[in-house]
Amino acid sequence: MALLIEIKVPDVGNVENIDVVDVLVKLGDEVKLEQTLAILETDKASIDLPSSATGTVQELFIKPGDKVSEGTLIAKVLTSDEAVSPAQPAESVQQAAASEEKAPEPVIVIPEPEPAKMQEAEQQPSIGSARAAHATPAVRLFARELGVDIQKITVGSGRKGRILKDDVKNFVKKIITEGVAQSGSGIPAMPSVDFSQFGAIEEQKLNKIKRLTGQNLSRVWLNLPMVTYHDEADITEMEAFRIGLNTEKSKDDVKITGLVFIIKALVSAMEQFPQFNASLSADGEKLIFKKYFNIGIAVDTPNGLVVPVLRDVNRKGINELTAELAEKSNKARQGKLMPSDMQGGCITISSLGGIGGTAFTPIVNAPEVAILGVTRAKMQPVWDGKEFIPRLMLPLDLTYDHRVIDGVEGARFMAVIKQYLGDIRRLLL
């Protein structure tokens, strides 16, 4: 039996609007259970979108450019019911089919009003009451989100001069384009040069991951007090240690990493140091401590940096953390990431493992209020008091918000980090 089903945008983690970039099928076209048929994007990363369903495309309601949410309409399948995801939801299933056996008949479909309308209707200021920015509450949170005072934003583009979330966006671009603070103080613009008067050029536009976390680096670069802290750990044991472990895994075993072992250190750290475990209010009154232990790990991809998260790292082991790890890492160089695998992180490290370098100054990812970074360990001569020893030094650099912690607080725990890296049974105590 035939049956009519309906693809729609599956659970990304609470975010609107998410771009859609390019569409990979058309009317006509036949699809395969979990076949990519869009791919869209957020500003953190490119999700492909499945069907859930084997058949022919009979409709499609979405094309490159438009945006969409959880739940918004991607196409409708004609399948069989043996070909159904158990993930389709059997009432849309049962609705199709009952929809079949009936004769067909004109269909006129009357849209509901759009919630965002229908609370304009609901929230006209009363009369005698101040003048608010007219706006719907979920642009106000989106606001606050972005740390932007709604009041400041004087007109909206929407009805009766309604403030939308493109409005919000505008304010902020606006800021960052001209180098002006919230606070009011001035930043003198960076001035346009025009390149093609030294010789050939080309110009090829940003992607968004790109274009958003650089907006998002300039922030936090202007609103948060920073300080760097750089030393070293003797990972020469934990080295051995780990060598010995791989040794006794299979070829097709995934192989444990030195950055496993970092982040559990991070964690017990952390667990000693609750401020590197919490995030300051928007209003700067107040300090959040988180009572999960999430970590976020900086990933190179080819559309840019994006930072998947780790979740309840304290509860897990070393070969657990391995393999999501790869995970992860996989997904994300494979731009399939959703946004839930991007948020809830409570600190991130940020290693570039291999490539070089003995320093660098990691930008902290707020509103967490420290970064580590990791660069590429390398054997150096060690004074023990008698004589010059090689050990296996590992340079680290830890960025703190300076308006949580404090320069002892970053100098002590750097220190109980390196303890734990240079005698890792000190994890099980």
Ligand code: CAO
The other form holds:
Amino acid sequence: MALLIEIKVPDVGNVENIDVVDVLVKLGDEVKLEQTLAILETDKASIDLPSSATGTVQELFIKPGDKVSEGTLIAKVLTSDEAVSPAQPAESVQQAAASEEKAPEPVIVIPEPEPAKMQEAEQQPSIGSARAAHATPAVRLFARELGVDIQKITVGSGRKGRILKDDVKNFVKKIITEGVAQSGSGIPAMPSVDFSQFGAIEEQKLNKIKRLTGQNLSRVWLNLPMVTYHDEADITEMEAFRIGLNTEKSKDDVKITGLVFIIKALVSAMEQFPQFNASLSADGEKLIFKKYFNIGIAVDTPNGLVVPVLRDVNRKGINELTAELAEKSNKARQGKLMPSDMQGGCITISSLGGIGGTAFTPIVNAPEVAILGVTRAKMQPVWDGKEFIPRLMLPLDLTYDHRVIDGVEGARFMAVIKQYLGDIRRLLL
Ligand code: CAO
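Now that you have shown the form predicted alone, what about the form predicted together with oxidized coenzyme A (CAO)?
Zooming out: every chain and molecule, the one shown earlier first.
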């Protein structure tokens, strides 16, 4: 005897308003016992809703986008004689409905992302890589929206280890917390040491300049592959010229230091090697060439290192630059520099020449691509092919961003700077 069986949403765990994602049958379709009629989705699970009878779909009450709850009527299936589930009594629709509790359990499936979607997810900046995980599409979508690779969440807190939204949230919280502790670098944070166990100590809070400088230096150190190239320039004649110029100055005039010639020589070299007057775009795809020549000068101040910028150095003479360097370095030491005084630099010089040293490895002031370090000039015996002659040799250290500057370019650039400093008349050419 044929029966009309009502198929309803079974007990899915007190969840209301479950989304109907897909309806897999239409009116008149022949369906088999346990065949999936529709796919429902809660924010915790995707549910295959099975038929509890074999027969023909007579009526269909849902469509994709509807919301259903336990007991919602899905379809009516007209059974053939032998087709009712063994669990179904063969007398009446009511009885058939009453027996639904014994109908096949809904199957919870964890679908794989479609290939296209998987690719899309991999291309997005995500925390991790791709592999199937035990989670519903809604949770996967939630994870994708946050840029989380769900595969990184090994066990979820849901039934049978299913990954829930809360697991994704907790994963993100953990990443953020650890990221802060590790300065975002992915390297382990430095351990905290109680130095007082070894003797007396005093703590001093870092001022803002030192804190910001430290952060910036760490960022540059971790982001830029840097190479430092060392050489010496013969500044014997330049020094004689400088001393001669200073003797012409009055007592109150600012004296010319070698640094101003170095600034001029550097800019002339940059005119010949534009890649040194450039910055790499943040995405690393483009080189941005600058048509202006602004030089930053690292100045040591009681509050820390600051870098005022001398603008349009290519258009200025030695005296003008000397006055400007004195003015800016004084302002720096008095803490009177404005932010605009420190912006727009193309390349930086860090000179320790007034203090000493033979060489050091300055860190590029990114997004600039190079920095020139200077230490103390020293009289040295230099072999001229026949004899040793005393020459004043200036040690120079060129650190460059190796993504932009090749080793050979660095060496050639330095050779040109040396040439200018060795014969400053060339700066006029
Ligand atoms: N070789 C030999 N003597 C040098 C020299 C060098 N390379 N550079 C400077 N001198 C001499 C100067 O001629 C001057 O001599 P006199 O007193 O006889 O005139 C003396 O040293 C002091 O010079 P200076 O340092 O006052 O002037 P400067 O133009 O050379 O430098 C400035 C100016 C602002 C760069 C410098 O004062 C300064 O602050 N240097 C520190 C830079 C710094 O902290 N760098 C950071 C390093 S990385 O963290």
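Numbering follows the first chain given and starts at 1. Only the largest set of C-alpha atoms that superpose within 1.5 Å between the two forms is called the rigid core. Note that this is a predicted model, so its numbers are computed, not measured.
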Problem set entry | Residue shift check between these two forms, rigid core fit, residue 168 Cα at least 2 Å | yes
Exercise. Core aligned, does the CA of residue 332 move at least 2 Å between these two forms?
Worked result: no
Exercise. Cα of residue 67 displaced 2 Å or more between these two forms, core superposed?
Worked result: yes
